[in-house]
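Below sits a lone chain in structure tokens, taken as the form predicted alone.
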Amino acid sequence: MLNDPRSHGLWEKTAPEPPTTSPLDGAMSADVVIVGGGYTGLSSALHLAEAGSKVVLLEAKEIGFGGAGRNVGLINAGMWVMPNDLPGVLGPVHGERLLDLLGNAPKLVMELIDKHQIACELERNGTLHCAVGADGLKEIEDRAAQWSARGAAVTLLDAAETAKRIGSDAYTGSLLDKRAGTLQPLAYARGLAHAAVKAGVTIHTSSPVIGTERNGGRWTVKTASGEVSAEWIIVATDAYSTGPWEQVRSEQVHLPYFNFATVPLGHNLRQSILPGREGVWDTKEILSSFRMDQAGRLVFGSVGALRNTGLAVHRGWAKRALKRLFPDIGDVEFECEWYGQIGMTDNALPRFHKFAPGVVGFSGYNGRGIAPGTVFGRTLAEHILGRLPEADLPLPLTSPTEPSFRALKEIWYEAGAQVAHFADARF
């Protein structure tokens, strides 16, 4: 996007396209304005149309522009904290919500897509969490007992079932969540749009808000070249917030995660690696990922950032890691690099905001945002619609606070990153 082919990569180039959208240019009056065109932004938007509100959609760049436009495409459910330690975090009251909403986001995500006939390559056969070594082995065993403990329709694999699945012997084990899949991100985001338009929505691209102004109850958005005035004002910037609410994305560290995409792959490579199309990451601390799209390009990824010395180094790494993984593939050729930016909490936990009356937004959801954006853009317009009081949201009204260090972190990351990968250490 923005001429700029390492920021959406293979997504863009496979992704049908958008609806047609223009900048803000005028005064608007709506219900609600949300700020933001990712999945929380456009999932709360088709919820709050369908329901009959009126909804301004502002994004500053493109639908899904940041996160939603560049993540992997695994559709997982739950977070990266384990399940029994939410309660210990949050509270046995939001813990157990949070589980609960999150547990079950795969699957709305899949009844939009069906509902909405969105065309965007998802598999439903669910995802595997890869074991590197006996602790990666331990932490997976303790995962699949605390979901199963929930009813989660989830299964511990040994390496050798491990390996049937995936086409290499490298793991110790995974576990197998029948809840989740895959899907490609970009179309996903595009296709909400689709149907947000459909209902009713109107969405206008590069108008970025530049201030806010409370006239009474009502609220006045600002941009360039217009207004929209508005009772509520969701914020869905997440992690590539910018302008009056810039603090979400301060609340975060940025962590840089690229893609490589492989040229599609000959038959036989086909039906040996990930022959179920389940999405793949590992439990290293510097994990990588792996799934395969529809016309067969393995995409390939890990912690880092596709820029300056970092470009010549992760595509080394990535080529030897390839190979390594599955030795029949040889010297691969990548279709496609791109990278963009995840945002980490301090908990590793999302955050549900009141940034002053009328203006509310869910964030921080720490690399996991296909399922829970899309879940927490409902839970925002139930509870606009009056359906869900404050008190019963899924997770506690907090504020937001820049974590220690936060600059010195993300430096660290994204050099760490290259650091680990020229030395070449993985399995």
Ligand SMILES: Cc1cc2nc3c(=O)[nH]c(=O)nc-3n(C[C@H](O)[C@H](O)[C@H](O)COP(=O)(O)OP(=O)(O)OC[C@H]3O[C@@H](n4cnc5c(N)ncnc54)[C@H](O)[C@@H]3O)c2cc1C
Given for the second form:
Amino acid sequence: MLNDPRSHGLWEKTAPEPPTTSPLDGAMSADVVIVGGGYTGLSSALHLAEAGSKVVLLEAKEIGFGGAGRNVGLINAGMWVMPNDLPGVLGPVHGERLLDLLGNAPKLVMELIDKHQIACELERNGTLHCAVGADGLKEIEDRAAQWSARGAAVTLLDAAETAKRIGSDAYTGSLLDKRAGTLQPLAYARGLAHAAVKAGVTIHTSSPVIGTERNGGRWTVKTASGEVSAEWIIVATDAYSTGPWEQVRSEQVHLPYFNFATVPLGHNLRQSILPGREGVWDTKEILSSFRMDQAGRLVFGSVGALRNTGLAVHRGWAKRALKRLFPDIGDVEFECEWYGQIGMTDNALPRFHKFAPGVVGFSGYNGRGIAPGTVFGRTLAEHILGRLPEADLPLPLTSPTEPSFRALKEIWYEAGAQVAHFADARF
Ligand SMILES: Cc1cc2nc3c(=O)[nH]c(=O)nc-3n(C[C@H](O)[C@H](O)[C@H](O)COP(=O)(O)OP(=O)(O)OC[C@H]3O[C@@H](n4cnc5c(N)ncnc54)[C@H](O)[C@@H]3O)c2cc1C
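Now show me the form predicted in complex with the ligand, since the one above was the form predicted alone.
Time for the whole complex; same chain goes first.
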């Protein structure tokens, strides 16, 4: 995107075209202005417009420019925090609400894809959270037990069944989450944008919001070449936030994450590696993830930024790690390589913010934004439509606060991943 082959990689190469849009030019009026064209903004826009609201969505660059166009495409159910720990972290009311909402969030994604016939390579075959060693196995056993006790469709698989599904015997077991799946992330974002436009939303791209003004109970949202007046503003800018809501970005620690997509694998490899097309990630601290795309490319990722020395280090590691996992893959060629920034919060949970009267937003999905962004977008729409009071929202209201040593932590993540990947499989 924007002539950078390492920003959106494979997803840009294979996604259907977005709707035709142009920069905001002149003055407009709406019920709601949405800032940000990722899953949160697009889902809010779609749900509001379907309920009859007049909506203008302003995107700084292009639809899916942020995490929505760069991610792995795992439609996860739930967060990193263990299900039984969540009520302790958020309090019992919000904890249970969030578990229920996020556990069912992949279902909403799949329903929207069906309803709006979004061509985004959806696979409904679940995800496999793969255990590395005895500690990893203990972690997924606990997770499986806790989700099962809540009636979730998860199953613990032993090492042999995991090896059959993955095509590698590297793991001591896995947690199959049948609620989850995979998709082509940019195609999903662009599909939501088409559906939103059809429902009546006006989308302006290349329109970064640079300021706001309050006049007589309404907001004026300004870009360099125009302005929109509205009663409500939804801030859906998350980790790529610029302009007036810089605090959304600065309350997060950015974790770089890359992906390499192989050339389409041959018939035999496609029969042995992920024949069921589940999405995978592992329990390592510097985790790896992989999934197939529709054409049989293996998309393999981990922590790190593909810039400066990181490019060669992570590329070399990815080749070695793939060969170790799947010896038959040989010296596989990469067709695309890209990376993005994941916004992490200090308790690994998302945030609900009210920046001013009538200015609201969710953010901070900790690398799990496809399903949460979609469901929180709908939640924001329901809140604005008066159907969901603040007291009934799935998260408590908090003020953005910058974590200590944020910049140092970001340097540490980027450099630490390079050191780990340089050493891994060499020493
Ligand atoms: C490499 C990577 C891998 C990931 N893997 C997964 C995964 O497998 N599964 C999963 O569920 N999640 C994953 N995520 C996380 C997921 O992509 C994000 O949580 C999700 O995209 C957040 O959606 P959003 O709509 O809130 O924000 P975004 O998708 O980031 O969209 C925000 C948008 O706001 C725009 N914007 C910012 N400031 C302004 C402004 N001033 N004016 C106008 N527009 C503005 C940006 O340009 C951007 O397009 C991953 C993220 C990354 C980076």
